[in-house]
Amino acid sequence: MKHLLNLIDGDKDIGRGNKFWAGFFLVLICFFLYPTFVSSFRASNTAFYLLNIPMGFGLCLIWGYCGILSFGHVAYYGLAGYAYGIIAGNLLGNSWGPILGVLGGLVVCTIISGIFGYFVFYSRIQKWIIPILTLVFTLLLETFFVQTSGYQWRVGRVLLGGFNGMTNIPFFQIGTFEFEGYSFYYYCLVIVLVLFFGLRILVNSKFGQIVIGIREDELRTEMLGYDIRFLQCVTFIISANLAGISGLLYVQWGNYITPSQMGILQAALPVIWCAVGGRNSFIAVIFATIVLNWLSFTLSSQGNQYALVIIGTLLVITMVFFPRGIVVMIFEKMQKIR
């Protein structure tokens, strides 16, 4: 127990020390009080802004601490989001439905991104190159799914729905209790809590010191005597998964998914919120995710046009100023300052 400890409070994220948890529990209280201030509806939009943060998560793991920057990650979302569609809509009235539907879009994704990271890294492609890859990748993918309108496209009776993307999808359900309103803000909300320390543990771990290694050497980690592509294609497999889990869960949440989840567009709101916040920190991604949905969502709610060139501006700003992230020199700033 003392040695998980230590791990999540390693120095491999920014924040450790007693002072920094205690902050960090305090905001969690909070967030575990915000649902008895607010309605039903006002809670599940906020669900919204946290079932984003697992895809943020695993590009910030193969971005920030691995060191390959992939811009196709939402390929994995949409994946998910259309294997739980499938399976649970195959069998609605089922309690064991959407169980099994969590469990195959996991499945979907560990096996095509592992084929696809075999492929990658075992070539030996270049990093450049491996956004392109990624980026085409999932953008094949919206091309197919937007040309499967029609009956013929049906996978037993749900239609995949072309442009207009797959309706009536079921909630997440255990037993006959269903995951909505208030129950589902806090399902996402112990999900990310999980995901945090679980992701904290991993990279303080002697697996996540050797990623980092690859992302600062490979040719000197792969000397001495570690399999670097294959610790590569697992930690793409890892953050390929995270996304699926966002995927599942934005279905879970509007019941429906559409091609354009996995359009150029959605593939660069992950990249934005890591760069913004601090691709190299969890509680950066935590942060960055949380605060620009919410901008996005608020200004697009009130017809305002402009919110991607606020957003792009950010990000330019960022590149520019804050290299490392806003929220990540922030905090730096912060320590130094006491």
Second form
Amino acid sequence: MKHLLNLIDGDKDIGRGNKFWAGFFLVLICFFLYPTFVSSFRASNTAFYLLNIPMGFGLCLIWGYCGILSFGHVAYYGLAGYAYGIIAGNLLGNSWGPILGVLGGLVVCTIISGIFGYFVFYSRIQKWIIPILTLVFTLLLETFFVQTSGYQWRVGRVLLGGFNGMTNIPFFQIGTFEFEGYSFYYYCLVIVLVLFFGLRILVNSKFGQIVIGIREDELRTEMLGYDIRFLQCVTFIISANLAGISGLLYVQWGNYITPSQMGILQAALPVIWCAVGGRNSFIAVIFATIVLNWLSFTLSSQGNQYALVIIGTLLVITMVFFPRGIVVMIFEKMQKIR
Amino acid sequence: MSMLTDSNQIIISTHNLNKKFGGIVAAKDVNLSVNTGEFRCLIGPNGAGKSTLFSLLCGIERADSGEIRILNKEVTKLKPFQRIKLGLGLKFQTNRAFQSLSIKDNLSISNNKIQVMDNEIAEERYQLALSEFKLKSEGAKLARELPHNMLQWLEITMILASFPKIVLLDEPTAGMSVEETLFTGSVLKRLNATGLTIIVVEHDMQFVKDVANKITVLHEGEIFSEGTAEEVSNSEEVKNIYLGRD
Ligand SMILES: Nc1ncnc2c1ncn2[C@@H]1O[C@H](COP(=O)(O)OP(=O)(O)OP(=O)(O)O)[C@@H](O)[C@H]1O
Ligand SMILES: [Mg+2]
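Which structure goes with the form predicted in complex with its partner chain, now that we have seen the form predicted alone?
Starting with the chain above, the whole complex follows.
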């Protein structure tokens, strides 16, 4: 237990020590109390910002910690979402359906990212090609799902739905309890928390250290006797599953999914969250994901067509003035002042 | 003194190893064989193929032909990390400690315990390097803040942290002052005295004479001559290749 706490408080993410954790739990209490002040509709909207965080975590892990930029993590977001829709949709009325859907979604993510990772990491291709390959992969998936309109694209009793996507995807449920509104908000919050602590443990563990070594110098790490290709593959699979978790939460939230979730605009988003917040920090990614999602949601719901332009501008400003991310650099400044 | 009993066993060897880069012959029919517990020095002019030989031993480069044996195991087809796991440690010619990480992290990443046997003695060697090279007290410092000699010591210690049986050091004292070089030599000798097999590429003849049991001279990819420090340094031919007179 002591050991785990030390790992959580390790130095591989910003934010350590009593002061930080006091602030952390204060903010957390606010998050837990938040639904008591707002309507179920608002809580559900806020849950949308939370549900994207795992995908941000995934990119943070593979890009920030392992040094591999994936521009196609939305592929796993989409795959998990569709898999859940197909499984839970076919088992409609069965209370185990949603749970099996979740497991199915994660199994699909694991298999597909495993195959993709195997070919990418074991083929010794040059590193700069990887973002392009990941992007191409997700665009291919998008194209595939767009053409799945019509009755021939039916899996059991679920229609894939082509461009318009899959609808009537069931809520998540345990027993007879369905997660929607307030309960869905708490469900997302708990998942984000568990993942956050889990990832802090992971990056501060031996495994995390080796992954950081791979980022810093692949050959040096390999020449210490580590199977770096295997480790890169495993890290890629973990991060793909994190994106998958976001995809699962997304379909459980909105009850639909369209191929555009795997499109180029969506693909850019997690990269932006990580770049703006700071790709070396899960805390920073939480901040950035919530704020940027809130920003683009608010801008576009006010009929502002330039939401994406504004977010893009923010990205450019970050890259020029805060190359390691706004949140991370502010944090470091604060630590220096103290 | 159990290591003396197997000290005449060959721990690493090559048989007719060949490697070309385009038209450049980097290794030509290299038959190297090093005994357990030996302190071997590889010398030779620039471009002689010393670093390439290390790369071939570790599997970073694949040989065009020939055979490599580590601890009596044919490893020619093994991947680099698999060879390392047999008990190899490599210090690169250009220092490759993880620059942006702390000394502590550098060492804990390296702590792979590749060698299953003899953990106690391996731990002893690691502790010896840690204290002699004064790395313990500066754990929080980033590698890139270290002066060059400390960086070299750090990478040597990192390798010992992985518990190897054989260490390959490519110019470990490059960039060091005379005293630092001598000191490094003395620490390496103490490590060697614990039974660790050491192969060093070095240009500094004083250092080589000081530490080596045996010297191998490489020239244009070939083993040009082999012998004790005295034999090699008195050889007219060796002087010639160093002065470019052949
Ligand atoms: N990856 C490579 N591609 C092409 N040529 C190479 C490569 N590596 C080494 N060489 C060439 O092979 C020859 C041997 O190089 P190597 O680095 O082994 O020499 P060295 O004895 O270590 O020299 P130095 O004392 O300068 O370190 C040189 O001519 C070098 O240019
Ligand atoms: Mg060299």
